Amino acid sequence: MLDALSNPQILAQLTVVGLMLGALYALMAIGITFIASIMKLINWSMGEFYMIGSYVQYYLIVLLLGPGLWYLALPVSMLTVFAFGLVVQRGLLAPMFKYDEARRFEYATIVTIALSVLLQNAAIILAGPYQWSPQEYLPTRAFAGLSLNGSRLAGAIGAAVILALFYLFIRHTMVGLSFLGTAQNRLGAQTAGIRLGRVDMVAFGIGAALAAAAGALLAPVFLVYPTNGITSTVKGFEIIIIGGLGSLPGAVVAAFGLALVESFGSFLISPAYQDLYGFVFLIAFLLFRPQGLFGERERRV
């Protein structure tokens, strides 16, 4: 298998298949990222959000829009997420903090874990224990030797492209804006006239849509069934940890880097465990750099 390596176009392929799943891991990561340095908590539900973005995403191209316009799917997919987020923020997060802003993250981890198993259970009840998957949404392409999955590419390219808006939307507007000083230091940003409680309302809701978005590009790779979200998430925290808590482009980088590692060690050991690849990266960023690529060291007294 090493010597195969020596190939180009086998380097490339398994270069190209790791970096367009990269892209797509990104979204799952910098959803939970984003709410995390914002909202300083985390969100256990991030992979129930993934899971209603896939079944939207499919229902809308089975029922109404076929898989020809799957592309005007996946921004109903977001929003339809997005607007749940904010009523899951608003309604269940929102309420507690008012009384005990300094538990946050204990309450946080009680309520969103709740409200995992509580999806779960209704995607059962209400769709059934079922997988289901949309047609491809692009046929297999063949370019420069290399074959490519057609949905594989096609959700990369999405993946892109919202990945492009997000850094447009954060660096260059002023509601981008006020997000990293929350970021940065929510008294500082509550004294300089920001309202906390919107910012956290909005921030969850787009830390919602970006996970539902990977659902919704993936829903043809890795299939629509009520636990389909679990996996991501799992990924999505490997990354965080890898990229460091808290740093959006440590989630990028972290992505693309555990991406290639599975492409490379599906090729070079067995695809049969490629999930496994993923802990043994995370365990050895654990052991030689705790606080992540970006991350920074800590110093308690």
Second form
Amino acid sequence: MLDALSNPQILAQLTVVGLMLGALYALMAIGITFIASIMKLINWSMGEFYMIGSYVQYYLIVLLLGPGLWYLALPVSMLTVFAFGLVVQRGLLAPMFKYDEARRFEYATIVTIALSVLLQNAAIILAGPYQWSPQEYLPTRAFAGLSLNGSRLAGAIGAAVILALFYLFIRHTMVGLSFLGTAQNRLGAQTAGIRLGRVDMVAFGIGAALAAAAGALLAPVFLVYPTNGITSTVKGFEIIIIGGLGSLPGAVVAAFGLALVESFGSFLISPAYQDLYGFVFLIAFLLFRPQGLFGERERRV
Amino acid sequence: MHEGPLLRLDRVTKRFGGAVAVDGVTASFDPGVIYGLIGPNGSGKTTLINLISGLYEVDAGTIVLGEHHLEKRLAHQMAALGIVRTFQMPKAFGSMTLVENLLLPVAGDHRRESLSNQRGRAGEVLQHTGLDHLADAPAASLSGGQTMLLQLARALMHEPVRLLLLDEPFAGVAPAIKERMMATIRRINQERGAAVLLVSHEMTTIRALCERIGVMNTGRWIAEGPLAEVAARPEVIEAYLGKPI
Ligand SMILES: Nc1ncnc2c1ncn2[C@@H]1O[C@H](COP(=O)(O)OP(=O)(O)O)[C@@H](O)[C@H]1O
Ligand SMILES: [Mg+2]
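Could you please show the structure of the form predicted in complex with its partner chain, as a counterpart to the form predicted on its own just displayed?
Then the entire complex follows, led off by the chain already shown.
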């Protein structure tokens, strides 16, 4: 098998498959790490925002827009989950932040775990235990001798556009600036006049919307069903552990790394264990660099 | 035109466990005056600053700025009222550039002014403080003294600034930067009409900057007035164990 890698065609194909998936993993991981960097909270219900995003996308395409307009369904799906994220943050998490200075993050984390179970069961009740899939977003095409799966290609392009917009928003707007400042030092930002309550709420909504985008873009690839968020959560966490919790560049680099490992592992060993390679990669990586790629030590006041 | 004091503290008390860090402090501060706050280590100066700026909640007593009660307000509400502070351990935003650091208060108060105007103002403030050559460098690359200076420069970007609280801003700062810090404090005081409360051990800087000083000892506010007058009082001399200040 290994000697097949000397074939540049195969090498290129595996690399392109890895890079396309990497962009989508980056979306999920950035969502998790963004929320973690602002709220210092691990959001265990991220996969369920992914799941809801995939359902909204699926139903919009099937019931309303038709398969040709998948790219219109995407922003609607993101906005829906963004709004839902605001409600969850304000209604369920913000109250946890009001009391007990020392343990609030633990309380809030437990709430996200409970929410995850609740949402999975709600999906089973509302949509049934079935697997759905929208039609392929684009036809599969050949390009320079490579075979490009249309849905994965569309997903990668969509993810790249969303990540670019996210970057511009964070780095070049005043609101983005208040997010950066809050991520670095909550108390310092608050003293400078930033309203942390509002930043937390919007950041949570944005993180949830990024997960929803991943779910919507991957709907034809990884399908739509009540527990489809579990795998994405696990991969998201693998990525942010490799990349270093709270590091946005780390999340991007690790997302591509994980996707490439999966792509090559599937070819060299067996596609049956695709979800395992990342885990093995993670363990191997942690042995050498326990703080992650761009891991930061916690900053304190 | 006298409008009465800007800030009034009435029997302000803060305990940590059994220890009383600030013990029934009653004092008032006029607008536009630079006050020094001195006292031995552990006398409660930092705690008092933290109470006024809303970092801690008072256990008893009232803090009133103009007509606003401050006891239950959060730090960002303090900023909106014009209370600006620096920290003893400077809080720069390391991975953000100096310009971005200065723009943060602007991001906080949703000012209706164009981003390019604000950037221009940030550039002017950096020039005034002599940090303009580092405008686009990450704040993490600054020395400790420069970081202190950056905190002061950021205070100039706040709107309004009615009260500036400075906790040991000169500790470990090189003389050249200290000069620029003092110039910036004077500018905030004169240009914005802000009252300043400056905690410092350095009597030379206190003497150079402050019109009046307050003295704390073991959590209590033991004297207030012009430096020469206060330094002559027996209870102040006693607090400093007989050493002249
Ligand atoms: N967060 C805190 N927890 C417990 N005790 C504190 C805390 N902050 C200050 N203290 C205590 O309160 C007293 C006053 O401290 P502080 O306000 O820092 O004094 P100063 O700034 O004048 O040196 C000290 O005895 C100090 O140990
Ligand atoms: Mg102190």
